[in-house]
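Next comes just one chain, in structure tokens: the form predicted on its own.
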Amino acid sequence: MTKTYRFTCIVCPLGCSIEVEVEHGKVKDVKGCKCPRGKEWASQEATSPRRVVMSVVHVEGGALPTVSVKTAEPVPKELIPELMKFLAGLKLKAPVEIGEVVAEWNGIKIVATRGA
């Protein structure tokens, strides 16, 4: 069975309207993109969407009670709830520097996006 996904590309300012046909979990055809980056993005979005996850983590002894963090790379969407549980249980101790790797989850680095 073939399923068609329709996206507006977010890779560059052109905002191409892309259609991706997927059959049995594999990309069969990609139409409408004007660059190879858009084709790659739409193919991944249709078969295995990923997101950079941003959240906050508790900090003990900091100027504020939390520090903002993000994943260093995109995470498969189906694993985001598990990652959020991990982040909810994480507690850091001040000082935390911006850009510091504060934890690692399933091989994915968690990076502070501000200091605390």
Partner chain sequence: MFPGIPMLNYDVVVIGGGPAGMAAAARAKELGLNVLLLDENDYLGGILPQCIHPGFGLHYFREELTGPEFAARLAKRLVELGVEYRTAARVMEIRNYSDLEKVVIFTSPSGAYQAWAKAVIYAAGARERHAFEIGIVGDRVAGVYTAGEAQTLMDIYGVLPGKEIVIVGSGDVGLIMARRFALEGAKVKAVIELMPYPGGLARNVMILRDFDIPLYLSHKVVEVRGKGRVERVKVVKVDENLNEIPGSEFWIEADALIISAGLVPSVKKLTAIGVEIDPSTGGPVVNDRLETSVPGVFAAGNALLINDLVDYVAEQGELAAEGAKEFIENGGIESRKWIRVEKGENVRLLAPHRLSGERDVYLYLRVARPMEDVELRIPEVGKRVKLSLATPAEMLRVKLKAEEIRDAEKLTVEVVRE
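Write the structure block of the form predicted together with the partner chain for the protein whose form predicted on its own appears above.
Shown next is a single chain and nothing more.
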């Protein structure tokens, strides 16, 4: 079965309109992009989209009640709601250093992006 995905490319400000044809989960054809980076991005986006996820996590005893975090790598899109539930349940204690790995979820590191 062939499926066609249409994207506006986000790799650079040009914003090419890209069409990706996917057959049985494999990329068959990519049309409309002006560079190889766009082609790679659109192929990934059509077959297994991933996002870096950011949020805030509660922290006790810091200057602010939260500390901001991000995933160390892009996460498959369909797993994001589950990851957010995990983060919502997380409670940290100050001190937290910026850059510190504060938790791990399914092998994905959660990194503090603010100190507390």
